[in-house]
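To begin, one chain is listed below as structure tokens, in the form predicted alone.
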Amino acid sequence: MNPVRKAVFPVAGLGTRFLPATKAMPKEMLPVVDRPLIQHVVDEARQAGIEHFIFVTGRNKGVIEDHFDRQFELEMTLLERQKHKILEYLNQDLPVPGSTSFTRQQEPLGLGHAVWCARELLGREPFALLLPDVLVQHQRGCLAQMIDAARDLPANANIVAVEEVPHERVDQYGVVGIGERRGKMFSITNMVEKPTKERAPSNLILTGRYILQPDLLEILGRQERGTGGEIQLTDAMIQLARTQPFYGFQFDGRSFDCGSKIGFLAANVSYALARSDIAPEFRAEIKKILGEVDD
């Protein structure tokens, strides 16, 4: 498979779920511990050797390009106060000069129109789109693992990453069948948008991580509004799938939906019980918690 440069994060979202926390910040701001939402899935990327970053908007986003940014007066600030190593541990996250792009979703049109609004900036090359509301703990990133499994596929081939959930809550993801395995990697034989749990054809879920070719943006362009009257990235996937291979990835690790406030809230709980400068005494204040609710 060819090398993949370039990474899209689809940033448009509303986020009425966590009103009102997001009434004035975007939902990929609030932090998972001490980073933002955002930060943790371009850190991913990042490790996965991405080297264009590019973000697609909406209206009152702008504090994310401002976070992927130079802030003067707080650099000032920290050197003023001799504050160095915190000034450092910032500088670390600052993506090199040139390497990010923002563009404007105008409507909120569902996540296949997202990606389209990419397409300039993509070009012909393939792209991985990772999903901000998802979060994969594991010390090598979902995204890494993906792109060593795919170094010995076609050059047009497509990958998936995918985890098991219970048969009862298949209706609320997108789902694939299971077709010839290679490890952790099998060909997908077909995909469907939120099926009965009798019409599924596994328990195997879309998991927010995916490698495409780009020809995918050709069908996004002239694809039909679905469900809910928006451009589904499903269906567009389904249609590049009868001329191109797809493949599904079971990575290691742990995912966590942050879209939802339970997973919201589970993820900053693994993430700090994760972090040998806080757990301790973190994990001594849940047992207190803990005690009292049971009390």
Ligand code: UTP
Second form
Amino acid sequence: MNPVRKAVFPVAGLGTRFLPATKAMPKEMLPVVDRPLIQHVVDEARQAGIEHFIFVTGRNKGVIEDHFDRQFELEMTLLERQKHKILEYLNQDLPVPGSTSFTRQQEPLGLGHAVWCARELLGREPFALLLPDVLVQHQRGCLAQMIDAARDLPANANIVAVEEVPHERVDQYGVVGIGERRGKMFSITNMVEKPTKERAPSNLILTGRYILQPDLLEILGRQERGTGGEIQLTDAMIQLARTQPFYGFQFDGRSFDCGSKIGFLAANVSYALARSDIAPEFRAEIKKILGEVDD
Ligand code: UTP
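Instead of the form predicted alone shown above, give the structure for the form predicted in complex with the named molecule, please.
What follows is the entire complex, opening with the chain shown before.
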């Protein structure tokens, strides 16, 4: 398929499951260890070779734009205090000038609508979509794995990352039907949003990483409302699947739904335990807490 150069990050949601933490602060700025969720996801896109990072923001989300900019006062203070290592660490994260764009979704009308708000910036080429509240922990990021695996697919292919969940939980997710399989990639026969256990075509769910063709934006432009009165991404993908191939990709790594409290807390534990600078002390603290709770 054609190279994927652009990625869109929808960050305009209200984050109601995290109130009051998200009353004045965007959910996407909640830290997993010492990096905001959005930084983890941008890192993943950068590792996959993405060159243009497009953020769909909303009211009260200005701090996300600031996060990807220089902070001269802070830099000066760090310099005066000889904190060269932290300064270097901060500078590593700065995007290349001109490689970020920010557009606004004026009302949170749904994920599909957020993606559509980026249409002028996305243009007519395939693009990646990464949901910032989903983290996938693996040495090779999920999007890079998808792009590696997509090389031999047709130019009009759409790819969605999928993972298995227990059958009892399929009713909370978008679920895909499995067709012909080649290794971790398979053709998708159908997609159903939040099916009952009986109606679910499999127990493979959409995980928050997509490579999509620009034709999706035209479908989203029809502004058709789905569940909850929102413009749903899955509804538009189901329509696009009538004319273009969709593939599912079973990635390596563990995903965390950081939009939920349990997923977010689990991500913090898992990412902290993977950090050699803090893992030994953190492990000891956890053991102590668990010991005290069990008593
Ligand atoms: P979620 O539905 O998980 O996020 O959307 P939310 O609505 O912010 O959270 P809750 O359910 O109220 O707690 C997944 C991603 O899509 C973005 C969100 O910011 C989040 O990163 N999103 C969602 C938008 O940008 N616009 C929308 O209209 C909806």
